[in-house]
Every structure is written in C-alpha cells, then in structure tokens.
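As a starting point, one isolated chain is supplied in structure tokens, in the form predicted on its own.
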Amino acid sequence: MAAFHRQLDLVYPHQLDGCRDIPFADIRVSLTPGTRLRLWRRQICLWSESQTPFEPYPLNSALPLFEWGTNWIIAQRLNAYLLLHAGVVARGEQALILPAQPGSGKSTLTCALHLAGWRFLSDEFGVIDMERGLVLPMLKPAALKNASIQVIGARPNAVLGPTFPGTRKGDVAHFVPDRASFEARRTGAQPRLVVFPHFVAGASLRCVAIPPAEAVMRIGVNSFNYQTLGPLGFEAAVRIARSAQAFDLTYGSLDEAMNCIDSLFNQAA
C-alpha cells in the first residue's frame, strides 16, 4: 500500500495542506487487502458503510479503485445537489459545463481548457447548487484514457499521475487540476455556456444551437440523480436552461474545439 500513498499524495498535492483536521466528511472509504487470491494476483477492495460495492481490483490499481469507487458513491449518496455527468470549467464567475457520455471526449476538453487558463471546477460532476443555480467545485482528478494520457500530456504544464495499463476501462492515469483552482475550491459560478461534446477522429468541426427546451431534456439525460430528485431536479435544470445558451459541438481537432468554445464563451457573456 505504500505505492498507493505514493500515487495519492502526486494526485493530491494540494489538498495535503489546505485538508487538515476536517471535522465531518460526506463519504469515508478504506482500501483493505482482497481475501483471495485470484490468478496468483494479490487483490485490493474498497469498503465503505460496511460494504463492498465492487469485485476486488488488482492491487497495483488501488488508485483506480479508489477514483472510480469514491466517484460511484458520490453519485449514490449526494442528492443535496442535482449532479450532473460533465466537465466544467470557468472564467472569472461564470461557468461553461460540457455534459456528455462515457467516450464523448469530455475529460480531454476540459482538461486542455484548463490548461488554456480556465479554471478548473470538476470533470466528472457538475455539481448544481438548485437554491442558488450555482456550479459547486468538486477538485477530484480527471480520469485520462488510453489516446487521451497522450494527447493531455505532451501539453505544456500538465501533470498527470502514473498510467495503469490494462484496466476495467483500458489504460488510465490521473490529471491534476493546478492549485490556484484548489485554492478556489469554495467558489462556484453562474451557468453561462453548456456544450454537449463529440470527439470524432477525423470529423469537421460542427457547431449548432440547442434551444432550451432540448437542452432541459439533455441535462437531464445527462445527470447521476435527476429522476430521483423529480421536481427540485426539472426545475434545476430549467433554470440552467434559461440563464446559460446550449451547443452541440462535434469535433476531431481538440484545438478547433476550444477555438469554437471560446468564441461562443465571449459571445455568451
């Protein structure tokens, strides 16, 4: 286990000073050595409430296990918030989310946008305060997959975590936001822009306005917990709708990309 500290403390360089002597904690994990062996392989599981919500991982992926778990109960658990599956980023104090599915490219997007200077909110949650209609930072890692450890990695100023080759979800290591977006971890920002991602290799750039009522319906689709959230969900989701305008962006150069989001960032605010 002392790798697993190891690859903890490179993932989670700030928090080791700004994270002290927290009185209360949401969720509370433990990593404990598998009680089998299976192919010979020593085997890691995660615990958490009494109970052991995945099949034991390979111990040299406790990190894995540890993201994708902790991300899975936070999913289960924190319906004080309507959560949704997106990247988000800011300027200033207004918020681009960039909702998508599984392979949609959004982990990319949002870290080469943090990198390009955004602040740097959340990859896996958009976390919706719905009395305020604010977005909530949650500073986790970003998961980076297979082509994605590359293509983030040859880009200036990035720092990323180990790569484990041959995972559940194929080769993955983990980008770590920089501090001054830690430092802002209790700031949140007003929805101004929500893009609905596709990475297509080779694609040409395409961009098309979505109107609102579409877009309620695509954050919805697009959330963890909106269906058991019911009303207070809809009406978070309306609210987004009617203060941040929605895109559908198809695209295969992650440059374009952020060129086209920029543009419609300035136009929108």
Second form
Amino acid sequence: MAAFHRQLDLVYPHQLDGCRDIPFADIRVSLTPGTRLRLWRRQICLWSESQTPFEPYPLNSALPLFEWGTNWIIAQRLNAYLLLHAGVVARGEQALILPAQPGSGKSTLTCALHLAGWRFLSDEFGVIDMERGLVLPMLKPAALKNASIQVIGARPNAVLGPTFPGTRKGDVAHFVPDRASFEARRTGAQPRLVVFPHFVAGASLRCVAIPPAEAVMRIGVNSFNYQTLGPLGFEAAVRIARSAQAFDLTYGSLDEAMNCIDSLFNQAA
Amino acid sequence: MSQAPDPAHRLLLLGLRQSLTVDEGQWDRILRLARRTGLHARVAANHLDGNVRLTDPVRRHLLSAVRVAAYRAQMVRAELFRLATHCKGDFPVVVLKGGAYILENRALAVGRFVSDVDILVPKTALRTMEERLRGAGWAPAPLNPYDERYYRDWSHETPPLRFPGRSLEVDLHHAITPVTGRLAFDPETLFETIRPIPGTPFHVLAPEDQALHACLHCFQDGDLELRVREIVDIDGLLRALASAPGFWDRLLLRAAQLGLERPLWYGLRYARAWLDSPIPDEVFQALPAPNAVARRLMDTLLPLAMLPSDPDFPEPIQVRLARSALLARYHFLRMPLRLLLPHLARKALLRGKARFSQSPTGDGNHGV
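Condition change, the form predicted on its own to the form predicted in complex with the partner chain:
Full complex below, order starting with the chain above.
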C-alpha cells in the first residue's frame, strides 16, 4: 500500500495540496485486499459503494487497477456529457480532438503534442458539454502501453510513473500532464479540429478530409454514450462536425503526424 | 419504530417527493445512498426543473442520472413496440409494473430505472406466446435442465427471453405469485378486470390490482435487499390512484378476495412511514394487522435490509443478519419446505462446485 501511495503521488503531483476536505466527490473508491485464502500472488480489489466492478488485480498492479477502475466508474456517472473515446489537446481556446479505437496511437499522439506545447485536456475521455458546445478537460494521467512508453519516455520533459509489465493490456506506464494544464482544468475549449489517428508501423503519411456527415457517424462510433444520449448525442456530434473540420490520418512517423496536425490546425483556426 | 432511522435516509426519502435545499456535502451523501438503491434518477427528476439552485458538480450527476433513466425508458418503449406485433388479439397481453407505468404515462415512471419488461398472459396462452416470441428471434439464456424445470414447475414466469443484441429481458408470466407460494391464487381473476391501453394492443391490471401487485412483489417476491424503491413504487401508485372515487374500498375488497391483505398491510405501513403516503386511517383499521411480535420484527429488520447502509463501508453485521433473515423469509413464503430444502441444498452444492472449479460466477441466474 505504501508503494501505491508513492506511485499515486508521482502520477498526480498537482493534486497533492488543495484536494483535501472537498465536500463533494464525483467518485469515491477503496482498494481492498483480495481473498485472504491466497498465500502467495496476493491480489487487490477496487471497491466502490459496495460494488467490485472488476476481477482482482495482482497486488503490485494497484495503480493500473485504480486508473482503469476509476475511468470505468466515471463513464457510468458522466452521462450529463457526450463522452468520446478521445485524446484532447488545445492551443488557446481551440481544441483538437483525437477520437480513436484502442491501439491506434491516440495516447502517444496526445502526449507527444502536449510535450510539444499544446495544453493537455484529456486522454481517455473527450468530454463534450452539450449545452455550451465546449470540450471540457478531464485531467487524469494518460495510460501509455507497450512501445509507446519508450517513445514518449524518451522525449524531453516527459514525466512517467513506473512501468507495470504484463498487465491485461500489456505493459503500462502513466504519463503526467504538466502543471499549467492542471491549473486550466476548469477551462473548456472550442472544438476546432477532429483527427482520427491510425498508427501503422512503417506507413507513410496519409491525410484525408472527412465530410461532416461521415464525421458525425464516426464521432458517434467513438463515443461511450452516444446511444444512451439519443437525440442529444446526435445534436452534439452534429455541432462538433459543423464547428470543426475532420480528417483521417494514417502515419508511421510521430513527428510527421505532428507536423501535419500543426498545419491542419493553423488552417482551421 | 418504522421511521427511517438515519437523517441521511430521511433526506433521501424526502428528496423523492420534494426539492431539497441542501449543501454539496449532503448531496454527496444523498446521491451515493440513492445510487445504491437505484433511486438517483428519481431524486434527480425532482430537482432539475430550474427552481432549485444546484452547484455544477451536483447538477451534472443529476443530469446524468435522468438521461440514463430516459434512455432505459426509451428502450422499454422500443421493446414493447416490437412485442406489439406479436399480440394478435386472440388472448389478452397484460404489461406489468415498469412497462405499464411507462405506457400509462404515470408520474412515478419518470426517473424510474426499468431493467426488464414483464408481461402476463393467461396460463393457457403461455406456450403460444412463448413460441411466438421464440419464433420471432427472442431466446432464453442457456439454462441447465434443473433451472429450466425450476422455472417451469415452481415459478410464475418462463425463463427470461432476450432478443439477441438488445439489453432488455422479457419476462413472460402466467401468474403474479409463485405457484408454490403460500399466497398463490388463481390468476384468472386478474383478467376479469384488466383494461386496454389506448393506442396499443396491450392491457394493464385494474388500478387496485396494480397496487396489490406492487405490494406483493415487494413483500413476497423478493429478497428485500436495498428494495426501498419498491416502497417508492407503492407510494407513487397510491398517490396516482387514490383520488379515484371508491379506490380504497375496491382495494380492500380485492385484497380480501385474493388473500393479499398481509402484503398490502406492510406496503401501506412503510409507504406511510417512509414516504408519508396519503392513506386514510380507516384503511388500516379495516385490514387485519400482523401480531405485535411480527410487527416489531419487521420494523427492526426492514429498515436495515431495505435502506442502504453507509456507502463507505461494507455492510455491518446487523444489516447482513437482517438481510439473511428476510431472505430466509422470502424462500419460506415462496415454496413449502419439502421443495425448498432440496432446492437450496442443490444450489449450495452447485455453488460450492463452481468455487472449486474456479468458475468466475457460480451463482444460479435466478438469484436463488
């Protein structure tokens, strides 16, 4: 447990002060020991309001369990917003949304853009405020998997938590957003550009514009609760597709992809 | 003492009926208790009309709850819409509980989470309806022969049917009490007073039968764990129905006819104690009350079992004991001991086996 607390302090460095004695919490969780009958390979469970929504994890993987578990609970409780499965970064008031299926390089691209000076809004959830048409920050560490740990870890100024080898999703390490992004955590941004990234090893850069109607459908597909929200979700997706241009981006080189995004964003803004 | 003991419980129960003016810390607690009991969208629906000042975090949780509940209600409507084509008018199809509240546009349906669609058909039509639905693509979850027989012989419903790819289950009933239970009565009497829902091929139970069914479902057909929402249903129905002239007389008469005075007494008692339901004193006087010992016991056990305990901690021992005691009561009411003991023994054995073979969930899928 002491190790978990150290890791938590490491990946949530900005939350150390000023987060005590908050009367209202979106979610509260406990990590509790798994069954005492196991004498070795001890396990840990995530407990929240008398429920344990996940199978236990090995004792030394408490942080990945905490991160995935809290994300899952957040997704259950945040249906006031359209929740995209997307990375979001911003320049000034203008946001770039990177919706993607797992394995398409979304987190790597989000972290790399953040390290190149963009404000970090979120990695897992693109939170769309449907009433104001804004994308809201959700400041949590980004979960980098397998090769992307090395790719991002090697970049200057990258802050990563410890690597957890061999979890259910492979090796995982958590990337820590910078202090300025944390301090702007209550400031939303206007969706300006939507890029659907596909990392393919060795592929050359290919960027294709997506017509708005198709963009709406693809935003829906990359959402946690598009179906749940019914017409509200549809209207929110239409609003994004009208206010932001959408592109499909296949790439094999991270730097080329970032350059391409830079020029797309400058044209759009 | 039938009053809800804890101030947070009292706030939760009050928030179901009227707008609360409370601070964020109290909202934090109310919302967590409400989530535990599936009442959060019901509370939320009372607070989003713009007349209550809410902080942003509280408001987004309330909005989230009503949006999910609205989606579930829409799914129920969609399922009923698809079921409608299989009602050919050759026998009545009665929609029970949540589905009925939605089709009748009742206030209690707003923010009420519905997890399945319950329909009732005459026993003689059960096979026909089941075959129609199976023929159209609805399918039961795979059951072992024992569970299959449990449903067929001892239960009042067929194994739940589900259309592949959809989340809602359809429970097809031929009675509203388990056929082996102590309170089993001939369901034919229910069909004498059903009424059609305009614009649909469906029927609903008569108002007094709906209220009795809600009481029966709460006190005879469930384990009561965290089931305060069943009392909320009873209260919501009473508030909707009581203004009709002669409602209470018909309710008492019907309860006597069907032998459901005991569950009605309990339903009315806790609806009044916890939710201040407008029930005339004469109604209580007209109903035979349980003896003092049974009353004391239920007054002690029910709040512990039905109301949520502190959401930050595992249930304390008295809560677990109360829930076990009421679960035992439920089994006892459901079937005679000569059926019950072999049934529970078999379930325990299967569970033990499943645990040894490391299967992730060894429980039977009808919760017994």
